[in-house]
Structures are given as structure tokens and as C-alpha cells.
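This document starts with one chain, in the form predicted on its own, laid out as C-alpha cells.
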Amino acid sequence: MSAELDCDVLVVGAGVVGCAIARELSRHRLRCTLVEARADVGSATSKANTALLHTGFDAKPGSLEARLVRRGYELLSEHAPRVGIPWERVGALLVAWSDEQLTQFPAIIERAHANGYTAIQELSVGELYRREPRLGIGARGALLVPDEGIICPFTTPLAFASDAVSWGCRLLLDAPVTGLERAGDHWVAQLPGGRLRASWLINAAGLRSDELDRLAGHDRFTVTPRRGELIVYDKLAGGHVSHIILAVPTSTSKGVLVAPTVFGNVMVGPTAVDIEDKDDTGSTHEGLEYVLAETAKIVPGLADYEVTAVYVGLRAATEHSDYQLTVDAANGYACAGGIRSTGLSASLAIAEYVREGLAGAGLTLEQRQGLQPVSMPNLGERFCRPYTDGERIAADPAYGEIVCFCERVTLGEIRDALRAPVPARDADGLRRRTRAQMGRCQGFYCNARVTALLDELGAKL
């Protein structure tokens, strides 16, 4: 590696996927750089997809999206206890209403059986409404998946991108790439800032990724973004499904489901509508009240609740069924591409994936000594929280002034929040660090001081 370059290893794109790249090179003695062009980590696709943690059971068998994720839940499932990512294993009902779509179950028994997952099962229509007794009537049927789970979407690519940069990787945040070039035995990519070279490039740009693989001299796929569009229950809701509830899979959709949430809310959806602008994540009418009349079918009680928030999710789809992975070692560059909503899941292997393919191209990887990731605070609401913690009160009595009276948020909590390796820089990424302005009142209540703290704050760091 020349001395001269301003980094070994250029990540592009701080999503999930790429801050787990970061992370995993971050390991080794490497000069890493993580740029992304919006003003946070995780704050495009990654805080807007349906957070779950899957077991794979439904991938396409032999896809490496199958592999990958399969091998994701094995090693996020046991990393989020460790760190404080909030992840419960609820299990998952995917619920036949029709004869037509209970003769699939078959199918999908033997795809998860040849993905390597054989604890699902079929239950009879009085054990599904005896553990889902909300459930609308006329189910036909049900597979059980014990193993799917619930996870933090915020907290996950955080806690990569906290690993990272406390192992030595710089993160560069509205640091969008707009030029890219091979110069001799590196690239040089331009940013805002100025130039930056790099022995390797690896491109985990998200919805932009076909772009950059074009700035790269490739043209190997295209993202059309897929919309998704989902519905937040408030709490008071909670308690209507302790299950993922998942719809027969058609050719072109998984379907809505109905979930639990690590916050304690039910969320519901998502659409999924190829668009064109992969800046439009606005809702529509037409959206929503598909997503409405779905849920009256299958949890029709959840419609004397308030919905607490809307928010879409734009998926990085494209021609191609599997994920875009390749490694050019000739030209030290490595693509991470069309990785759909499976990606949370399955960031972890994708890391992995890409790193033992750097080092099949001839990167050297020394790995280091020593290294501890950073402990997350656990916004889960089965964990505990500083507010319920009397000894961490005593020891520290801004643990027991509430801000954000909805979702307990503490005045020490958002001290820590502007304080910890990858800082909190506007109320938006409060809201992804706290649960600050994520409850009922949406803000109207303590917006105020937020917005005073972020100030006051933010200013003394």
C-alpha cells in the first residue's frame, strides 16, 4: 500500500450494509475511510424497512441471498445481545386465508428445508387462533418459523458505524461522490471537500450503487427503486399480535404483514411499487388504504388505535433476483449492490463476504488485537431503560429527567446521544439514537427542548 494514498480501502455508502463493511475492515490494520452523502449514518433505506431479522427460510435456494442471510441471522443474532441492539425472537405466522394458498404450504416447507432451515411447521387453524386470537376470521391455516425476530433498524447500522470509528476509520458525512476515477493502481474519487485516493474502492452506495458502478466503468445492473409504504400503531396496540404475521408470498410481493415492534408499537405493511425517483419517499393515498383494508382483514381490532407515524422505504430492486456482490481485483474495486430489504438481516455475512473476497484479490489483512465494540444503549422496550434504573439515576440524576415524556426519553440519554463516537448532529438523528419525538405526540410536546438541548448542547462539544 502506498503511503501517499489517503486510505487503503474506500467504503461508499453508510447504510447498514456499508457500515458493516467498515466495521469488518476496520478489524484489520487498514486505512479505512466511510463517505456517505446524506448527514448521518443508516438515515436512507436502512431506518425505513420493516426490521426484522430473518432466518432465510423463504430465500431462493442456492441464491447467495440465501446464504447470506442465513449466515446474518446467525451472527447479528448473536452480536445484538452483546453490543445493546434491541432484538426479541417472536417467531412468524405465515397464515394461509384461502384453500388456494394453503395448498402452497408444501412448497414453502421444502424451500426452507433446502435453505437449511427445518423448525418451521404447519398448525392447525385452532392452534393459530389460540396463539393469535385477534387474528380477522377465515384463516385457513398456518406455518410456523419460530426463529423470526424483531430488531432496532436505527441502532444496528449505528453500532457498526461506532465499531468502525472507534477501531480508526474515518467517517465523512455529506460526502456525496460525484466523480470517480482509475488512476494508475488507485482511484481517486471526488467529493465536496476535495479529492480522495484510495487502493480500493468498495461500492455499498444503496439506491445509487448502479450509479457509482457506472462511474467505475461497469453497466452491470440498474435499481429501480421499490416502494414500501408502512403504518405505525400506537402503543396502546401492542398487545394485539406477539407474532410476525406474514402473508403467502405472490410472484411480486411478500405481502403485508403485521408485526410487533422492539418499541413497543404494531407496524403494518409494506407496499411495493417500482417507481422511478429514487428521492420520492412521500406516501400515497392509494398506498396507504391498501395497506388499511389489509390490516382490517387480518387484525381488523387494530383499527380502533391510533396510527402513531407513516413512513416509506425505498428498496434498492433490480433486473437481477439476487444481489448485485462481485470483486474485481484487477481494478481494486468491489460492488455491494441491489441489496433489497434483506440486507439488514443479512449485513453482517455481506461484510464478511466482502472481506474474505479482498482478501482472495490480494489485500492484505492483518487483523488486530485487543478490539471492543461499543456497548448501544438498548431503546428496546422490554429492556431496561435508564428511566426505570435506579442506580443509575442516583449515580447520575439526568437518567431521571425526562424529556420526551412519550417515549421516556431522558436528558442523559440525549447528552450521551451528542457524545458517542458517531454523534447525533440534528433532531432526526436524536429521534434514531433516543426514541426522542418518535411517540405519540410525534414532538408537539417536547420538541422545544429538544431543539434547545441540541443547541445548548451541541454547542459545548
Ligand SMILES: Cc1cc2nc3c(=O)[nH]c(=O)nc-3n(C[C@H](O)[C@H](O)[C@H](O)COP(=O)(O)OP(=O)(O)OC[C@H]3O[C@@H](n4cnc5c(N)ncnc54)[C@H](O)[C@@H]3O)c2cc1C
Contents of the next structure:
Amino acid sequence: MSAELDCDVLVVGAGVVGCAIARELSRHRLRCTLVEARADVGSATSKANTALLHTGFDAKPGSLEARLVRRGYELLSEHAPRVGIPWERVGALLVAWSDEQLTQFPAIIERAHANGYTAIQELSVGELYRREPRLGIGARGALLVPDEGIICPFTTPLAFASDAVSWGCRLLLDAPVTGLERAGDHWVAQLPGGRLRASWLINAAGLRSDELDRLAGHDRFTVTPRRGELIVYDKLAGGHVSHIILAVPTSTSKGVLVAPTVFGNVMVGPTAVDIEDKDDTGSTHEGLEYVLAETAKIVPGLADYEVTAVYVGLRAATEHSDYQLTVDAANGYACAGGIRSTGLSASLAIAEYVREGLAGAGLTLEQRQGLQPVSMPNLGERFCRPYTDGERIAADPAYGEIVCFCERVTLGEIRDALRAPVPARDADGLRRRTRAQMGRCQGFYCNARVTALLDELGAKL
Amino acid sequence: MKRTVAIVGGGPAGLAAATELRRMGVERVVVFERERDPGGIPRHCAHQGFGIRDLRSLLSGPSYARRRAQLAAAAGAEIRTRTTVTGWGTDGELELTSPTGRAEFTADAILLATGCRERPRSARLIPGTRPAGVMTTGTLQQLVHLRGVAVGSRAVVVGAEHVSFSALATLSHAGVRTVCMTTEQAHHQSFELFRMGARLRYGLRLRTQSRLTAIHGGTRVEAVELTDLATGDAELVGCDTVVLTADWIPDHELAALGGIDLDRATRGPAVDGALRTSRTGVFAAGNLLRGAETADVAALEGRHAARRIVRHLAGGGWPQRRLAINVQAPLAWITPNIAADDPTIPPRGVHLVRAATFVPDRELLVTQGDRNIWRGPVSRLQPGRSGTLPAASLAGIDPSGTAVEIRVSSPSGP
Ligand SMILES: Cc1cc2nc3c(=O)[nH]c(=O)nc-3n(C[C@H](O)[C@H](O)[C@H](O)COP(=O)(O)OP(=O)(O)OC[C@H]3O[C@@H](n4cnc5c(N)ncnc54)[C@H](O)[C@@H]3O)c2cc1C
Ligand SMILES: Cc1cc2nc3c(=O)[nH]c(=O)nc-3n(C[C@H](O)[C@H](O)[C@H](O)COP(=O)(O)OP(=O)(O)OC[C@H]3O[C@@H](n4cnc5c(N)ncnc54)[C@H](O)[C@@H]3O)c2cc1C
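Form predicted together with this ligand, following the form predicted on its own:
Next comes the full complex, this chain leading.
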């Protein structure tokens, strides 16, 4: 990136939101560039969430978030199976643990209806325990939200970025935008390796969307990271819940949820604590203790199982309750910031909204024909994994050589991830693309082999 | 004997069992091993100290692994590497994945010898950031001995068992200085000779009653927080590598997938003296039973299982009743931990017993209901190393009676 590089649209931030926007714009005759400060796409908040595909039943009626989560659900639930993003419509049960919580049900139902979601229904205590026999004692009732689902948080941004790149979008990694300047009718973005000129600038910088917004000349919102700590239980505990178990929200928190994951684990969390440091993704003793205590109450049997992973995600919370989603036609600038706790679900709708906004602001969008989406390797446990696929192994024995034993990741999948349109560049990237080392032993058995393959196969690229 | 025995896991236990089964005339013995080479954990333990009780020789880990594989092959066992047993079919057949394809395998008896692993950071719930440089001994030894890559420069070793000293040797071999070794216990749990040797050779500082309470660092570990369990004082210790040793968990996935009862204390399959699990025809041996013992102990268990398998194939039955033998704190576990109605002397004639802390008064009391079965001393009661309890101590258990409890008998107690 030595010389100045021109593009029509520059998207800053390759989280799930930025990747979705880059994908949407790349369907058109445009020169599009996606820049990401980190070493990989989807490696900030987008990799550390509860991975639910929300219907938006509980959003604030009339908000942009309510509208876009609902639309995002429609788009993503249809798109996911087409490209191999694992998603399962497992349904959610919102459980009341006290009579006081029970009294909130009518208001929750009313809100769902106001959001256009009418499939919500109340279940008796008996029916609740019939569906979830391992739930802790003392539940007083539940609301069933049959369309809530679980989705792969890793494959989703990767799938979007893969489409964008294969449709001609330029992706720059390790490329933080450190300065912005409006020069006549275009933007000049400062990056470590040089400057980049673009007619349109799109801010999808997540936790740093406020900082970028200021660099772009505004002063509209401040992001306060809200930490969420999560515990993932062993796959052997997989049968403990079959729905997403939600808590009745309080004024301060949505509460801790228990959910199956598409990888076959059970996840519990998140906490919600406001912090200052946008990079502080460390877990805390207090946070983990709190999650363990909630686990003991909601699904006590989980305590008998091993913890496979602990992780922390930071929500980009702002002083406003809604998304910071604006298009500034005069300055060729769009902001998709402060996408706090529903961005995975709303991603495709946010991208659609931004595209419409840009079109309205005068950007010429001419659809390109014959674009095919990239098929993603399946990471979901409920779908066919290569190690079980006899025909595939017969055609290519590399799919029969298991390298990561706990997650049953084969040599073939690791090789593919290193050759993909958006390839893995390090062990973390490989984890998100294949699940290698993500399992219960966390590399006790396979770390040496996996890192050797990264060196050997990665070097051949 | 025109029978087929399948062994899952080609470590010391599985290979020793395979050798013995063939020697005893079982026609077909197949060992499934998911790694590229057989031998199990010793493949990457470069130091000496293997084979003493089973092969009556002192070998390095890799030589021991090769020797065990040669013995099994020479005895006529089939060793299929790069073959993972992924689950069970509806009629008890094993499901396999290997580069040659997906297959099922039917056997007359099955031995599970899938070993154990060290709990990783996540399972230990150690808070803090997630920098590179945090690893188990297993990972460390593979990186150093199988790949020869650099690991860091200053390490903190968490744990003070045999394996922790093994980690220390590996770190030293890799040019890494060990800043300190830390254990929550009041004392290290290995041989005093190892501790003294480590102090003389590496100037090792051992911190007892100390817990790793946080890990700090950006991309790479920068420091760990160690908290003194007696005073509650926390101290930051600078390092770029953290080795999490011991804290074993049996690799029980396949057993659990097969619906086999796991013992709550060991987390391994619950077995009787014949190493029979709750599933007819399925035996278990080695570190899968309870975490790490030395390799010779695992191998001798494998050999014991082989003999019991032959007996089973010759028409010996499966127990009708299996009564759990429970332990009370501060005891951690006992294995074998099932009293069967056709009792069998356990491997080496002993049960292995562990405690969660150092128990100076090594007197145990075994009760069944209000009946005292046995009271007497055990050879050792501590974490990290097993004591042995002669089989005769538990011979008085009535397998059709009520629950059996073993506890430390207090000097003034009943
Ligand atoms: C605990 C938790 C649970 C959640 N659960 C759910 C859920 O179940 N369902 C759901 O739909 N949503 C959930 N969310 C919300 C969801 O994860 C976020 O809304 C979403 O990931 C936001 O995506 P993003 O692209 O805006 O941000 P990010 O993923 O943070 O991406 C922003 C990117 O911008 C990059 N960047 C920043 N500054 C610059 C710069 N100057 N130059 C270049 N690049 C830059 C960053 O490196 C980062 O990669 C949850 C969030 C948390 C924290
Ligand atoms: C760092 C370290 C140092 C040690 N030092 C010593 C020492 O000095 N002296 C000593 O005597 N002992 C030592 N030991 C202990 C010794 O290595 C073990 O006791 C011994 O390896 C146990 O044998 P095993 O057969 O039970 O298990 P393992 O050696 O763990 O073998 C189990 C095998 O099963 C395979 N397997 C598991 N699941 C499947 C499946 N589903 N399908 C196919 N294959 C599968 C695994 O790949 C593995 O090869 C040490 C251990 C460690 C970790």
C-alpha cells in the first residue's frame, strides 16, 4: 500500500457489521475496500457473543434496532442454510423464577406483539419441565419464543467477507485507520502503510465507532464497553438444554442465559459490567463466580461437567438506547456504530439499510450479474461433518485424517482453511474456521501438530 | 481362541494388553490409535524413567513407546494408527474414521485405554486475559520434543507433582528459565530427590500454598498473579510462559458416549477388580481409570485387563451386581471402585487411593451400613501420588449390601 489507492467505498472495521456491508456493496459495480485493524475479520466483539439469532421479540418497539433485528432475522435465517452457516431454530424459553417475574409476562407478550411477533406463547410449569427436564427447581412459568435460534458466530462474518472478497472487494488486514481527512469530495484515510482515498466512508468500527465518528468530524455518541463473561461447557453436557433459556430482564440487565451452541456445547452467560478499557477482554474472578452461581440455579447438572472455554465479549454500549446508524449524504459518510447486543442478528439488515441510505444519498449502485456466494465449510454438529462422510474421505483421504481429536477436525479442513478466499493466518484464525483446538483439551494433544501444519501448509501459499 | 478383541488407544496400557492377549492365544487383536505413531504419552517424554516395573528396564519415554509397540506387533497384534474411534454403533460396534475411510468394527470384547489429559486453563477457570504462552505439559513437550520449536524464556510452572518436574526438565532443555514452581498444597507431591535436584540444578524456587489467580498480558503472557492461600496476599510474578501441569482428567468421551457409568470421584469408568465397566464386554485400563499413574502401572493394568478379557471370552460371566465404593473427603478417589458379586483381585493386588490434601494420619476405615469392614493403614495419603490398599482390605464387602464408604479414621473416632 505504498502509493495512494483509490476506491469508491471504504468500509472501516471487519466485524460482522462491516463484513455484511462490504458484501452488500460488492454486489454492485463499485470499487470497495474493507480495512480491519486486527489480523483477521470477525475477531473482535463479533467472535465473542452468545451467538443467538434473535427474532427481536423483546426489542424496544419503534426503534431502528427492533426493525433491523426483525428484518435481519428474515434475511439471515434464509441466507445461512444456502451458504453453509450453521443455524438451528431451537426456540427460546423465557423462564420466570418468582411470582414477581411472572407478573411481567403480559407486558413482554404485549411488546412482542408490538414488534410484530405473535408466535410467543405462555407455557405451564408442567410443560416447561417436560421440555426442559434438567431445569433447576423453582421455575414459576415460561414464555415460549419458538423462532429464536442459535447460529455460528465465526462462520457468519467469514461468509460475508468471503463473498465480498470473491466479488472483488479488497480486504486489508492489520490496517487500522488512524486519521481521516475530508479533502474536497473525498476522504483520505491514514493507515500504517500509507493513505487511502475514497469517495465514501463507512464506519463499522464497533467499540471504536465513536472515535472514528469523531475523526470524521462529529461528536454524537460515546461507546462504553460493557463486558460480558461466558462459560462454555463440555459437549458431553450437550443434552442438558434443548432450548435457549432466557431470564426475565431487569432494568439493568437481560440476565444470564443458558443455550446450546451449534458446536454441541452448552453456553452460560453473559455478565454485564460497564468498564473503561476497550481492549480489556480479560475474565474476572467475580464474573466467573457469578456465572457459576447462575448455572447452579438454572441448570444445576452442568456443574458436573468440565468447562471447555471461558471468554469475554465487549458490547459497544452508548448513552443512546438505539443503534447509531446514520447516512450523511453531504459528506459521503455513513456510520454503523454502537451496535451493542444484536449486531449478529441484524447484520444483513444493517447492510441493506446502509446500501439504501447510500443510494438515497446519490451513490450509483449498479447490480452485477451472476454472482455466486462462497460455500462455507460446515462447523455445526447437527450437520454433516467431514470425518463422518465416507464418500468425501474416499475422494480425498485428508478428510479421514483427524488432527484435532476433541473437535474432530481433519487435515483436509485445515488445509482448506489455509487456502480459503479469506484464509486463516494464525492459530486463532484456524480455530474460528475449523474449530481446531477449540475443544475440551485446548491443544493438549494437537497444538504441536496444528501449529506445524500452519507453518508447513501456510508457507506454501 | 477364535475371537476378536478391539483395543482403543495405543498407549502403554493398550499396547501391553494387546501383547498379552496375543500371547494368550486370542486370534485377532486390533489396536486403534488416533495418532500417527503408537506409544501414547511417553512418545514425547524425552527423559528417563520408564519401564521399571513392567519391562524391568530403565528407558526414556520415546524408547519405551517404541519398545511397547514392537512387543505388541511382534506378538501379532494389528496396530492401526491414524484411526480414531469416534463412537458406538447400535449393536456395540465401534465407529472408526481414518484416511482409508469411515468404518465399523465388531469385536467380542473391547478394552478402552484412551488415557488422560491435563486440564487446560479454561477448565481450571483461571481469570485474566488470554495471551499466548499458556500451555499444559502435554503441549509443551510436544512443541519441544516433537517439533523442536522455541517456547519462551521465563516460565512459571503450576503444580508440583512428578509431571511438573518433568515439565521443568523440558523447559530447561528448551532454554527456558523457570522463575518458580507453585502449588496450592503445603508440600510438593513428588520425590524429595526431584525437588532437591531441581533446586541444585535450576535454582528452583518452590512456592507452596500458592494459587494462580490471574494471568496478565497482551499478545504474550507478561505476568501471573500468585495468591498466598494462608495470608491472602497477591503478588505479580513476571514471566512469558505458564505451564499448567497435572490436574488430570480421564479422556472418558468414548466411555461416556457408550453409556458406560463413570465414577464421580475419578471421572473414569467405574470398574471392578477385573477392570470390567458397566457395559458387558467392555473393559477399561490405564490412565483412563483416574488420571496419571506412571506408565508401568498403566501397562500392568493393561496386562491384567488382557487376562480378565481372556477369562471373559472363555465364558466367565459379567457381574450381576455392581456396588460403588465411595470415598469421603479428604480422600479424593479409589480405583478399582466397584465391588462385584464375582470378585476379582485388582491389578497388582491393590486398590489405588488418593487424598485431596496431605493426610498425616494414614489410617482408613471401611464401612458398609453400620458394619465396619476394615480399619488399617494405607501406604500413603496425599495428592499427586497414590497409596495402595491391599485387595484383602475390601474383601469383606457384601456386593448385595448397602453403600460402602471409606474415610480417614480419626484417632479418636469409632
Ligand atoms: C456478550 C455479548 C453477547 C452478545 N450476544 C449476541 C447475540 O446473541 N446475538 C446477536 O445478534 N448479537 C449479540 N451480541 C452483539 C454482537 O456481537 C455485536 O453487535 C456485533 O458483533 C457487533 O459487530 P460490529 O461489526 O459492529 O463490531 P466488531 O465485531 O467489534 O467489529 C468492529 C471491527 O472494527 C475494527 N476497527 C475498530 N477501529 C478500527 C479502525 N480505526 N481501523 C480499522 N478497523 C477498526 C475492530 O478491530 C473490529 O474488528 C453480543 C455481544 C456481546 C458482547
Ligand atoms: C509429562 C509427563 C511425564 C511423564 N513421565 C513419566 C515417567 O517418567 N515415567 C513413567 O512411568 N510415566 C510417566 N508419565 C506417565 C505415562 O506417560 C502414562 O502413565 C502412560 O502414558 C499412561 O498410559 P495409557 O496407555 O493409560 O495412556 P496414554 O499414554 O495417554 O495413551 C492413550 C492413547 O489412546 C489414544 N486414544 C485416545 N482416544 C482414542 C480414540 N478415541 N481412538 C483412538 N485412539 C485413542 C491416544 O492417542 C493415546 O495414544 C508421564 C506423563 C506425562 C504427561
